[in-house]
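A single chain, nothing else alongside it, follows as structure tokens in the form predicted alone.
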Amino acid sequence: MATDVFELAKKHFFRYAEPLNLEKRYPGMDIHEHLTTPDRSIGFRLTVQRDDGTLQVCQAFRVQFNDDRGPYKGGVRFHPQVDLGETKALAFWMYLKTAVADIPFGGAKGGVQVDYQSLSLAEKERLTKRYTLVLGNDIGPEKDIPAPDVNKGELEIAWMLDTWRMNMGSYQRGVVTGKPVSLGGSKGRREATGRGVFYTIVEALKDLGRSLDDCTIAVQGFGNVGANAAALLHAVGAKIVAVSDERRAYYNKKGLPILDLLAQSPGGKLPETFANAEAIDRDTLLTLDVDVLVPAALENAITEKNAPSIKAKLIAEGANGPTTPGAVEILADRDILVIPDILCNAGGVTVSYFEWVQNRQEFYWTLHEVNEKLKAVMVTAYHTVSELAHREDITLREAAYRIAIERVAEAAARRGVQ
């Protein structure tokens, strides 16, 4: 399944691109081409040694997908489910996402296929490090940075950020990003991409005539990207009514306690019980009679099927690809307010790109300042799409994909053709 993100990607792409003429604009270029073929793809058996001595072999992958912008830059995810058609779709997704924020990155990602959770943490380490080391040629602060992803943190970046000074021989801080904040790392990175959802809720409410203090708003995926939209939400006076994980569901009409749960749900797995809510199937969150829905897990939450059913007057793509080219359309039809993921959980890259100017300055800023340089960088992008999306009357997804594809063309074309 995995394997076709890359082919849905795709589909947004050409169809967003068509009014702009790209090929007439910069003829014998072959541009739509260059712009949906990754410039490496990067795949490689990955062999850990267990705790018990034996080997466990899993394949491996990093995607450079485009730096007509800037150096590539994109997370690294560990997943049962990580195969290569998805790490070409996020990194694919990243640079478009990086064009959005006007931010001077291109776009990467990479993957292990492994169930990270089962591994102890002494395996834990030696997998991160191995995977840094086979691939420590190819990254670097001018070439390509790393950050979190799914099942990583602050501590897999640290061994990461360990493992290619000591193979380099250099100490270079702005090699990854999102590390801990006492090697390098950015006060605010971690609850960044929650932050930038939060920013962009705030401002399609008003383009509703809403504010978020009479909001009902359902969360699904309750890791980092969730749970950390959910508590700012929850701090300004919304009412986030029901919150999921991978595993179950909680849902209460009058609004969950949000940091109770946050305080039950370390690594972002919500509790076996929980007394303030009832269970609900995970399944029926996303369409809960709500004014706000975050999709804030894996891709393709929101397919043809359910679509038709969903509620919620405005849906904030916290996840990246939530939504499949099918349930767009539907969606469109009926007038659901959308922020699509390349602008709405653009915050993470934004912080990222904060902490690798830090770390090439050496001069570091507050956690306000962060926080106010991000709300200047996601309510810009916000408004710059939302003005677009107006003017044209499309959708605020297709008028995210013309202003990226719009600037990586420039780009691109100005590099010349060699």
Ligand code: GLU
The other form holds:
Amino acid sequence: MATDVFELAKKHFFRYAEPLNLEKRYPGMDIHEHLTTPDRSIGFRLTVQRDDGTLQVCQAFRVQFNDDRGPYKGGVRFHPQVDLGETKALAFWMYLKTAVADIPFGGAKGGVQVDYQSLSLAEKERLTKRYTLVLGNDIGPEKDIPAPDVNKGELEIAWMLDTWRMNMGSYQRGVVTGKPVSLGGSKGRREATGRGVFYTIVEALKDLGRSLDDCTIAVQGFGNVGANAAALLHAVGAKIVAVSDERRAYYNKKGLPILDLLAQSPGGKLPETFANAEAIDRDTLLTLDVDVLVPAALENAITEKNAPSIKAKLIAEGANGPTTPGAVEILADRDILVIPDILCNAGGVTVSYFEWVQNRQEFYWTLHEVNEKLKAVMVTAYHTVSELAHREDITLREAAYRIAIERVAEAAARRGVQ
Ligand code: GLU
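Next block: the form predicted together with ligand GLU, after the form predicted alone:
Full complex below, order starting with the chain above.
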């Protein structure tokens, strides 16, 4: 399944790029090929020593897709499903995402195919450090800046910083973002993706003439993105009626006590039992009768199979690629407003950018400053996309793609052809 994610992603791109007539506007540049072929795909064998002394071989990747607008940027994912196709798709979406948010980066993504949760702490450290060591000079603060993603947080980012510093002999904090604050991370980075999802939901609901305090919401995925988005939505009076993780889902039509649930879900794992809710099937969550659905887990959650049964009026894509192209069509036909991933979850990379700026200055901002700047970026991005969508009578996804593609094509063309 994961291997064709990239082919599907390209299909999407071509459909959205078509009305832009790029070949005519940028003749002789092979512009479509330029925008849909990664600049560089690095694949390598990663051998990790297990605690019992045996070795485990994993496939590892870093795809540097496009740097026309700035250095490569994007997270690293540790997951059994990771492969080159998925990493390419995620890197592709990263450069579109940085363009929609209008931050001066390109796009990249990395991954290791591993059941990361089954490793011990020492094994995790060896794996992360070895991954960084092998990449060596392929990453750097002005070249390619890795960040958190699925199964990868501050702990791993700190290990990456440490390895790069020892290996390259210079202390450059900006080589990675998503660091702990004690090592030069930005305040607010941990919550940033969820916070960005929250800001776009607020703006989209205004478009729908609704407000959060009379909305019911289902959140698929209780990791960094889903949990933080749920907490913020809950704090302003929205009713989170259902949440799920990769094993279970809980429902309470009166609204879940999100703070209790968070306290009982270390590492984004929901508790095995929870007194204040009914356990429901994970797939049922997606088709509940709610106002807002937030898919915040992995790719391909919303498919042609379940899209016809979705009852939400608004879908906020906290995850990358949660909706298959077939489902995209169905949701558009059904007039369900979808905030596309490359806009909705851009808050994470936006605060990564702020972190990188603070590292370059070695001057750090307050949480309030970070959140205000994040809000400004997300609200501007949302309205730029939504105005184009209204003007051209197209979906938010199509508008976001058009804006991103135009920005990158323009930058690519300005760089000349020699
Ligand atoms: N992995 C996150 C994403 O998919 C964050 C990337 C970053 O901060 O560079 O957007």
